[in-house]
Amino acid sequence: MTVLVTGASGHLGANLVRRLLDEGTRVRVLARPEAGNAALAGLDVETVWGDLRDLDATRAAVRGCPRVYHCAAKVSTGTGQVAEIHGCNVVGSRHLLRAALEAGVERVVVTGSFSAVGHVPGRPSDETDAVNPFERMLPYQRSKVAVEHACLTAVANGLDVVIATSCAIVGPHDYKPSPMGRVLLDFARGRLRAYIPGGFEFVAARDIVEGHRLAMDKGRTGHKYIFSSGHTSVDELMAYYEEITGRPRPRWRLSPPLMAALAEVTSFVTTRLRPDAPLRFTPGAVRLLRLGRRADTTKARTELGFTPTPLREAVREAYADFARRGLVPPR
């Protein structure tokens, strides 16, 4: 069969496509010409050029594919680009699900976000925890909650959909690069001047790819599964970076309140003077690190047989891939 992957030029999609090709699967990708598709160079894939916000282009991409992995998303920890985030994530997902239902697709696995899982202080979050709609939410978080609602609506209409919830991804084939990829590059180049204590749930690229494959083969219709390699503190992450890059960590370990204030000022100035410039530590990113959220992956482990791998190895693979592409010195 031919399998469709959206978002194939992104971090998750690039790793998933390579896994599928290694398994001997014929892969079709929906890609935008202007999006930067270096992740697809040299791969034996069928490319359909188009945009998920274009329903006809989405229908053309889905046609003839009994299985679909919907990984495309506009990821952001900022407060801007609201229309862009909604269009790419919400409108695009609705088009994909509608096209899949019309084409009689067997199953769609949609990439979810841990930000669309509710936070309950004092315990790890699981798939039953709903986001509080009255709390402060970033546009990206709000969009991923809406995507899950669209998935459940599609299930009610007869489409087989499973949600594979991802945490922050670390690993190779990061061509954009991702927010975590940019942090590693900055560290390796000596451009990361400071960091803050805190922590988050990270997932190795190979683990989230495995999670998507398990969700496709074993997941229950209408259910979501959280995939994480484990909670990692920023100090642990800095230790991995030191070991793998050979560079010392930044000398400044700033207090979270100070970093939050700096992030507010930096974000305000940058978004007005250089709106297209990537921000390393936005107020939203600092807030997530300060929360120290933890994930409960029991459901994925017991129902699907998910077994996470060490995050240190994912960092090592990410650095080795950057070195292969000449972005950092080889080790």
Ligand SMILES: NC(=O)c1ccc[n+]([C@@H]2O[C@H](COP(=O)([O-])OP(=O)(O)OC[C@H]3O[C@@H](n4cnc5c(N)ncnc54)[C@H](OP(=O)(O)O)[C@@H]3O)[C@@H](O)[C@H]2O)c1
Second form
Amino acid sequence: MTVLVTGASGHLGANLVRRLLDEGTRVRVLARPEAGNAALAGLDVETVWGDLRDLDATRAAVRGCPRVYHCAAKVSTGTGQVAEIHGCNVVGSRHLLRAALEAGVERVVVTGSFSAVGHVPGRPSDETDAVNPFERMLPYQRSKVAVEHACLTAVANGLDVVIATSCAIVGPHDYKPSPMGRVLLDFARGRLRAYIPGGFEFVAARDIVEGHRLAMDKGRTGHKYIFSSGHTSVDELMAYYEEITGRPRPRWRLSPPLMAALAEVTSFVTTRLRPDAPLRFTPGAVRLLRLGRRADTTKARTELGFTPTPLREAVREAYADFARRGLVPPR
Ligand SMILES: NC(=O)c1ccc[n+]([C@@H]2O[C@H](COP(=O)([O-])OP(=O)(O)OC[C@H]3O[C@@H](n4cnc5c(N)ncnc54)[C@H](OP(=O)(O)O)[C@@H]3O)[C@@H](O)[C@H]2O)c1
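For comparison with the form predicted alone, produce the structure of the form predicted in complex with this ligand.
Up next: the whole complex, starting with the chain shown before.
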């Protein structure tokens, strides 16, 4: 059986493809020729070149694959690139689900985002919490809510879809690199100047890969499962970074309101002068850290047998992989 993975050049996809290959699965990937595909170099995968926004290319990728992992998305904590976010995430997912229905795919696991789960102050969020559409939301968040809606529509039309909801991913094979990967690189190179208190739900790359495998094998059709390795405060994260990189944390532990104001100014200037430049701390990212949201993973644990692993190990693996590629000194 050949399994299709979209987003295989990305952080999650690169880890998932390696796990599937280790299990002896034949893997096909949908990849864009113009993108950086270093994550796929040397892997024994079949590549279909194309973009999810192209329905025919998506159909060609899906054809003959009974199982599909749809991990691709334009991930962003900024407020720009709205057309690209909508095209890649919403239109692209609709194409993928339509192609899967036409081709008689047995099951599609779609990667969801914790940012598309509702926030109820005072308790951890679970799969039943819907987002408040009147809250301030980033374009990426809105798009991931729309993707879930598209999944449920596809289920109503007869497709077997399960949503594997990811928190912020930490781990190896991060080639682009991800926002969390950039923070670790900056820290290791002594270029992270400041940080703020707060916290978030993080997931080890190995845990979110396991979550996707469990969702494929045991998930209930039309259901969503949240996968997290646990809530981690920024102070805890800084302690892991110090231990793993051998460098001290930044001297400046800024107050969240000050950091929020700085992020607003930096983001305003950067998005006008260099719209494609990656931002470390966008106002949206600062807001998420300040909220300190927590996830309830009871459903994934009890229904699927999900067992999260320590985040410190994921940071260690991420650092080791950057060192292997010569981006930071070996430890
Ligand atoms: N990273 C996180 O912390 C996080 C947190 C919650 C949820 N998630 C979800 O996890 C999934 C994977 O995220 P990630 O961190 O692996 O992202 P990533 O590293 O940015 O990779 C995104 C992948 O999607 C592909 N892609 C985007 N638009 C595409 C299009 N129009 N056609 C074909 N491929 C396209 C990219 O291909 P190119 O190489 O061609 O750009 C890349 O392979 C996403 O669904 C994301 O929403 C991620």
